[in-house]
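Shown here is one chain on its own, the form predicted alone, set out as structure tokens.
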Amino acid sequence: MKPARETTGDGRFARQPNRFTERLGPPGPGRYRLYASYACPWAQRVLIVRRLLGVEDLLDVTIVDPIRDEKGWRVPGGDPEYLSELYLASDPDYRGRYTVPVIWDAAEGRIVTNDFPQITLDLETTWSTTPDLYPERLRPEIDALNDRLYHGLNNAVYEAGFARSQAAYEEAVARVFATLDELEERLAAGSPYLFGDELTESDVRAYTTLARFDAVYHGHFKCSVRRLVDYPALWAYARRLYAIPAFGETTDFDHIKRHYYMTHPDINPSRIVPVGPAIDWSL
């Protein structure tokens, strides 16, 4: 199996580049395929915006299954058997991780992009604007206040449970909290989305991560100093958000559980896959 991470030598973790790149083209029926995981969070945002959209006829959808082995991700019953099998028709000298989401073209035969933080955005700007999830007066501050997502959570998350240093576990968990702090604090004034009253890019990235807080962040990547359920705003954020069907239906806690702690077994070398947290996530 390929590496499961990537560290500096001061033990911190670094994410590998994305080596498909390209924009997506015109929709056409059973031209593009998703392949994604109901356990992965930046493939869950596609999975997402997908639905928001309305684009389901246009964009086919396969769920891998949420435990790798030796090979990586295995697609059920699929056809290929492995991801890792897309990877390398699309580059037979591809060395790195076989990462989702993957959207491979049917017409030319290869991955198209791999490229998580591009593909939402090509799917609101080019294939469909209704909902309008990445307006265009508000893209410089969705733009930053994503960026402030990624690196104080999406990605901060991974940076503690892969941290092969004290340092550097620490210094990802303060940036952790201190953006739940912020987002607990910008929410705090009622309104329902992170921008007022419209749902947003940054909505969706927000939750993935919000999603697989209690599950799998606190315990299994030790950011514990406090739960989801501790920030009443965010909580009532996260949950207000589950209820659209376009979240709530594509949040599969078995997969996320199953995922995380029986795919790491240095973190968690039992690979036993806790019971709980026995959380209400309706409203």
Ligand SMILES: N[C@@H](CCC(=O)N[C@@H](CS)C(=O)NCC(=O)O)C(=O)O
Given for the second form:
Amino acid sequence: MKPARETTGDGRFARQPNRFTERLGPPGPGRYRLYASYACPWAQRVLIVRRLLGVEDLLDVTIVDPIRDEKGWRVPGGDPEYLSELYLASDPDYRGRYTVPVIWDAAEGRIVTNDFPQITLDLETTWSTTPDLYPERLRPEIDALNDRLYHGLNNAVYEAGFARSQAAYEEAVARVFATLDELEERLAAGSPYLFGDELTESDVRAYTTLARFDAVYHGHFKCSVRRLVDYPALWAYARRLYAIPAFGETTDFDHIKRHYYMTHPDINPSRIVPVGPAIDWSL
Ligand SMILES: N[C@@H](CCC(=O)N[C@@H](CS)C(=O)NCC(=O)O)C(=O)O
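Having displayed the form predicted alone, please output the structure of the form predicted together with the ligand.
So here's everything in the complex, that chain up top.
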């Protein structure tokens, strides 16, 4: 159940602000640890970028259990048992949701950031620029597209799924499909990626929502006007990205489906996880 404080008077889902917004400093072996879920689109962005930049040795990873209970994300192996312990060790007064992705500074024993849009940009600008996922000359355009993606797609699917009124739901769904239509048109022009031949941060942000679209957003979040597979250029684009190991090998449909269908009992009270959809992601 989403806390009431994230629902507006007219039934819209309004995401909580990120509590920890420090910038990542220079990496040091054993210093930073990423807590991520394969289910979470915001966390998968960091897993993808970590792999693309080849900074795996500088950023350790703990993958949380996909099923979240009333105590929040559980850490397999039990150190700590729950992600909440890291939040409360960093700020005993923290009262928000305990979210992934989060980066823990082992040297200082505290959370540095849960500011998901900034984490990947920090890695791309200060940890490694090979490949250059956020090239300086394209930054204004990338920022503008990322903003469009966030409001029209990445967060809009949640606004549809967590809406508490018909009007709020319909408004969010309209935004989702207007954005998918736009992306289809952009990619139908023939470029492999959103910025031509260059793979950028925008592709990472688009991908993690597209990868979940038919598996969970179409059914569980009721974004059911069309499926991703109904968009020829977008579907080819999503599979092109999936074929890159950093994308494909961090995409876990089992975690995705079990997490969404079993963790929002207000949306799916039976917690039954659907069989399918049977989709072939190979090129
Ligand atoms: N940090 C952001 C976005 C990250 C986020 O929402 N992550 C989800 C998983 S996709 C999460 O960890 N949710 C935990 C919860 O709702 O208790 C937020 O606070 O809304």
